[in-house]
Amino acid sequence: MAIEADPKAKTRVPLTKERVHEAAVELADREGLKALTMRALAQELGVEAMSLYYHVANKEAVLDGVLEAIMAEIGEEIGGFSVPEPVDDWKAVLRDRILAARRVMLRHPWAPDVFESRTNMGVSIILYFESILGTMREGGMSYDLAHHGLHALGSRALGFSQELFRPDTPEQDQASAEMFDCIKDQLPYLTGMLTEITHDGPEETLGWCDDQTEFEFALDVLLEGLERLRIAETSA
């Protein structure tokens, strides 16, 4: 007599190296980077932390194909690393595809401290510059001042800014916030600006002082000025 198979029961789905990344994106979303580990991501696929050294060679190798997961995303955002043709404006072109890398930093708001970790470029950052660099000579920059161009973004080439003195924990912040009460008298400017300037909208912030409008501000100004070199370039 044949028997059924029961439609309830689970498949097991084969452990993968993408596997183990997506895994560790979704960790990584819900609890935080500093949650992320060998054991919790062997809990969140349900092995045996052994079984990920078959796929993975550690944490940072996690993080690596973290990274090249998050970039993936990206390239699905902006469509592709290739370089639009033509480039009529390309600030707008260019503004665009870093407003998306950006998108995916707020979906993912711990992905900035995994980039700024890695020692090495993955391909696909790497195809991701040749896309802003090409938008840029397309555009009609030469090598050198797009050469500049890309020191000057930065990190928010991929959609966030590095921050300085940034609090790891709302402890440090708190004895930040108690420090400058305490010397606020002599510091006649930045209490005017503080008391003045608030960052309305966390839920879009990357950061401590980076939110929405600071980037775009800080983006904006830098593609004028780029704009505005291009030109004196072009008609020297």
Contents of the next structure:
Number of protein chains: 2
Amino acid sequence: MAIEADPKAKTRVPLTKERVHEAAVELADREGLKALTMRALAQELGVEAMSLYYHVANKEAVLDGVLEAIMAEIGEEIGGFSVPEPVDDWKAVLRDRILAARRVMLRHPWAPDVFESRTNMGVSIILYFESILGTMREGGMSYDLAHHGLHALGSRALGFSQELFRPDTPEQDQASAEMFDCIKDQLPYLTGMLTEITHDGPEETLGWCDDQTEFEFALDVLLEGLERLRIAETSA
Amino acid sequence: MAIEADPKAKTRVPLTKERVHEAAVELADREGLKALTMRALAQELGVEAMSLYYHVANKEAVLDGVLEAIMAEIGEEIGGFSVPEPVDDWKAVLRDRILAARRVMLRHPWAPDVFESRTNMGVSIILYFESILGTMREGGMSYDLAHHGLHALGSRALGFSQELFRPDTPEQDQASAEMFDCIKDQLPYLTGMLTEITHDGPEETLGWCDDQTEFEFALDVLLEGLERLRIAETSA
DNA sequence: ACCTGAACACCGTTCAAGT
DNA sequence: ACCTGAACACCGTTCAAGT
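The form predicted on its own done, now the form predicted together with the DNA:
Shown next: the complete complex, the earlier chain at its head.
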């Protein structure tokens, strides 16, 4: 009957690199980075694990592709990686760009770990840094200072600052709090800080921070510091 | 014969947690973090893999122990985690402590990756941060500012700043350089920086930096920025 | 051209068993 | 008390084979 779907209708779209990369992002979003295995990724695409290797060289290549996808999202968020011709306020431009990148990272909280695992950068990452550098440069910094600035920003230029020691299960949180309690007589400053900063005791020692606030604080200290150095070298 | 060694002489010293942790550090030093597997660690200790589990809960526990060992080294380097009673120059004290921690990290280049993989902190790490916080506090900062300061420093307080994208094989280095060359007409600022900063062309694009210099630069920008904020809040 | 099955060489870990 | 052997449930990946 005509109602019967043509078998060709449900014929699978052949895989492509791009579909593999996109599926990898979705899988990591949904189930975390540890769940992103070649086997799980294949299943996500309705295919056997070994089929992937026809389209990508290996898992490393998948992760590189995933980062390119993330960078594309950042590109959309900031409307391309171009450098505004005359930069009246480089700090503000950079701040906006970086906080935009951060918004993308917050949508993909596993992405920082991938960035830190990579050893060579892809094209769009280079273009991103070109735009950051260009903004500093058009803002009046020497190449030398801008170079230092790039390094000083580090991963913060991409919108994240790897937080050390964030417990991800309530049990870990609990264990940490108990250990803290155990040695708290040796920790006058930490306990002092905690009682002043939070309204309750050190039991909440690990939930006391607002990441966004801290990110912006450190970012602003760095931008201010660089601006100060720029002025110093300009007037020298 | 009496020359025959008593079999008891070559009797194995029974394993302990501590010996496992030390062996893990040595193994990682010698062959890198990826080579640190439970099986390889057991072999290092002349024992079967499964014997380790009698002494440590699992691999996570080994890594936690490894970090405690690293922190102990830092403790030796700075002569304990105590806070100097009156701090005349908190910036200098902190700078010294942090560069001392960095010296330890440089001896164990794999250690930063372990720190970043951990989710809860051990006792000596807490004591270390207590001493950092105490120094800021005795230096005249409010708890609020010191708290922001701790976050702004982040991993830098422990002597490292995860460098993004450092190629670890000559082939990767080569591949990056080729890709860079391919798109270099789109990269006026990066090529400009490279020709000014290095004495040769962008072929050396990935070896152009002195990590120690960059680390100290960023550290000083942060310390200066915090000092400035301290003065501002003191005079308010 | 595109996908698959079976197999390999690794992991961390459990569990019952040895001394 | 301390260590072991065999086995399990995972990895990423190769390679010859299917359509």
